[in-house]
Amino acid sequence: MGFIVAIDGPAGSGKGTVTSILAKKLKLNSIDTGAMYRCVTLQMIRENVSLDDIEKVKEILEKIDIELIKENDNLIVKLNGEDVSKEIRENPVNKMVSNVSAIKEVRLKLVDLQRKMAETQDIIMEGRDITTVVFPNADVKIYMDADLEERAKRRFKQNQEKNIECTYEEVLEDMRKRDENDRNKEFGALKIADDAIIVDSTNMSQDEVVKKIAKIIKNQKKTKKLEPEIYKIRPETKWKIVERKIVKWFLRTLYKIFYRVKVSGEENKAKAAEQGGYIICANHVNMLDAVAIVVFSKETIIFVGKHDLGRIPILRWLEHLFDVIPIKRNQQDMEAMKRCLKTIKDGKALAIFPEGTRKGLEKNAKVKNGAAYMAIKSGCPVVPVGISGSFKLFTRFNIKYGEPIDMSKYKVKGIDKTKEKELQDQATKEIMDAVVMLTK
């Protein structure tokens, strides 16, 4: 698979303009996902082929042939072997093509086509659903985005370039009914996916957002061609011992000399002990607290940290030292879930920050179910742990460990996805709540 950017955003956002800058500027292939979607709307117009009318929509998926040829830095689009790159952007296609491309035939169909195309060359592709649906995995994601008003300005301006006849207020109209239609379609919908990177183009000029989205993508690039650094498993030598005890003793110094720090509760990681491995969940509220959380326990704990923190160097270095498990935020990353399973079966301590990122609770981030995922999965009891304190230095913070809670209740035999997400969402919140009460 090659290196994919994925740009979402509703009709009018210029996710259509900045892709093809970014992908002359960054020397990405550029797919217009929109002009395949607008062939075939325009040939189920040619052909007279009603919505309703699926059979004759999968004849036409079924012999239409798409291209997308650049030339000169223009696009042409030829669909069946003519160039209909004005007609599919007129209005009886605009008007169509959002129904057109709600219809699950054709999404699928067109869905396969693109994945394929990203299987060998480095792409950029803009869509509706190019984050959520077609490349849910995607090594950067965008979401484009600007006011109703300012998108219909500027797709008036369009259509007035290419001397496609209408008015700004029959544009506004398609543009909102649009939006409406897009947002509330059953398969395919437009939606902001998790981990997207929110672009507001209303009041930034194109410059702007082009040099924006270039510095994400550069340094998301830079990311990838260290993931085999990253992920790499540090062999557990005699060397690494003696060195991890060397760093811990110095940091446990250090944390001394600059914090009165008091841990509590340290009891409860023994009961859970007694079970083998557990999981321990943590508020975030620095950098600084998982660091104390390892060097203050005498038990190996192995925390799940975000893998981009892998860029730094001596961060990496810190990361291989101590087993850190580095993971693909608000992705389905396996190779990361696989290693925290075996850390669990293994009878060892994996930790995790179930808010994802640093004071979530306080800026109401939406909490992870990762956690209550393994605990129920492995079986293993949770151990909550409650962080307080203001973090400045010669001040105190404490580290008050809970109960071990048992996960055990929300492990149900034969029961639907629907069911088995409420009950992790159950166990979420109750290893939650106790985590909030430890810091009281």
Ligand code: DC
Contents of the next structure:
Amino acid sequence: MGFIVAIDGPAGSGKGTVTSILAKKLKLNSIDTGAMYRCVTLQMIRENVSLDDIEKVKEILEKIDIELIKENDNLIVKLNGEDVSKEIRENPVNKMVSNVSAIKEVRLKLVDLQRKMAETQDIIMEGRDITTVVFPNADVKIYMDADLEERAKRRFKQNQEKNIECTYEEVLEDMRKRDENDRNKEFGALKIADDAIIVDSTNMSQDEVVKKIAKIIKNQKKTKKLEPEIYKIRPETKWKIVERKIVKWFLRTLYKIFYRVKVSGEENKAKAAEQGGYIICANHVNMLDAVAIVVFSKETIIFVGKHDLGRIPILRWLEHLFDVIPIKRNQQDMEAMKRCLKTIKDGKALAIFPEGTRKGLEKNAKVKNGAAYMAIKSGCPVVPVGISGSFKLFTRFNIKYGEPIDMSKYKVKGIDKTKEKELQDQATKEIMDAVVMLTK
Ligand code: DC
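Here we have the form predicted alone; I need the corresponding form predicted in complex with the named molecule.
Time for the whole complex; same chain goes first.
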């Protein structure tokens, strides 16, 4: 599998144009999946096949041949060998394509074709379900958005340039209907993946959007290349122990010079440790809070950190020194999970920011269930931590540890996945309520 950039978004969000520019700039093969659904629709129109005639639809799918060819920066779409690039953007197809793309058989066939396209090449693929269904584990996941009126304006302009006859009102109405259909269909609905980066282009120029996404892609490419380095585990030698002590002392001194750090409730860590390993859950305000938790603790604290932080050499060195567990946020990272569970089993303290991002509480970020899942699975307690302060130089910031929370009440045997998830949600809520109280 090559390097995969997945871009989703509603019609007219600019993803088509941006995808073509990025493909050229970053040497990726662009795939417009909307054009594929449009080809199936055109063939159905030509063969006079109605939406509910599934047998006929299947026949079409069996013999259809779609080619997406780049020629001098233009996308040439061929349907069974014929250039249909213009015809698939005209009104008859526009009106029907959303309904065609809701047919399960059509989706299964096209999703399969799309996955095959990524087997041998680096791609940038745009559509509606690329980040959620086609490639939920894509290297980069972007959701592009813009206000409905702005999107209709852009599409109208595009149509004029391509000499496609229409009025602005028609385009707006068509887009409104399509939004509604695309968002509510049973299969392959347009959704925002939890871990997609949202780029709202309403008030951004095309150049700004391209720059922003190009930077994300370049960083991710760099991270991927460095993965063998990032995932290295530094053996626990005598020198590593000494080095860690020196670095802890040095960073503590820096903190004391530049901030007034107040740590309270430390006895709660000792209480939790009576049972063995435990999990520390804190709110995340600033990069500095994770380091402060580690360097102001007598115990060894093993943090879980975004794996792309390891792209920066000094952070990579620190992560290796303090055995930080790198985690890929855009997928179920089983490797990281295993290392976390082993850390707890070994009787150590594992530290996690359940918000998964800085200032998650302020941003109303969706809190992740990972900490609750591991605490319930391993039966270990959770020590909530509240971080508060402005992180401005020479001001005070507080690290407040709360009473350990017993998670055993959430461990119920013989329940189904839905109930299990409900219990994890409740456990996460209990943890985060305690964290929030400690920030006050
Ligand atoms: O991006 P577009 O407007 O050319 O897409 C045409 C239609 O196909 C649109 O109504 C949504 C649908 N589509 C889809 O359901 N899944 C995709 N991956 C791409 C497009």
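Predicted, not measured: the structure shown is a model, and the values here were computed from it. Positions refer to the first chain, counted from 1.
- For the two-part rigid motion between these two forms, Y231 is grouped with A434, each C-alpha going to the part with the better superposition fit.
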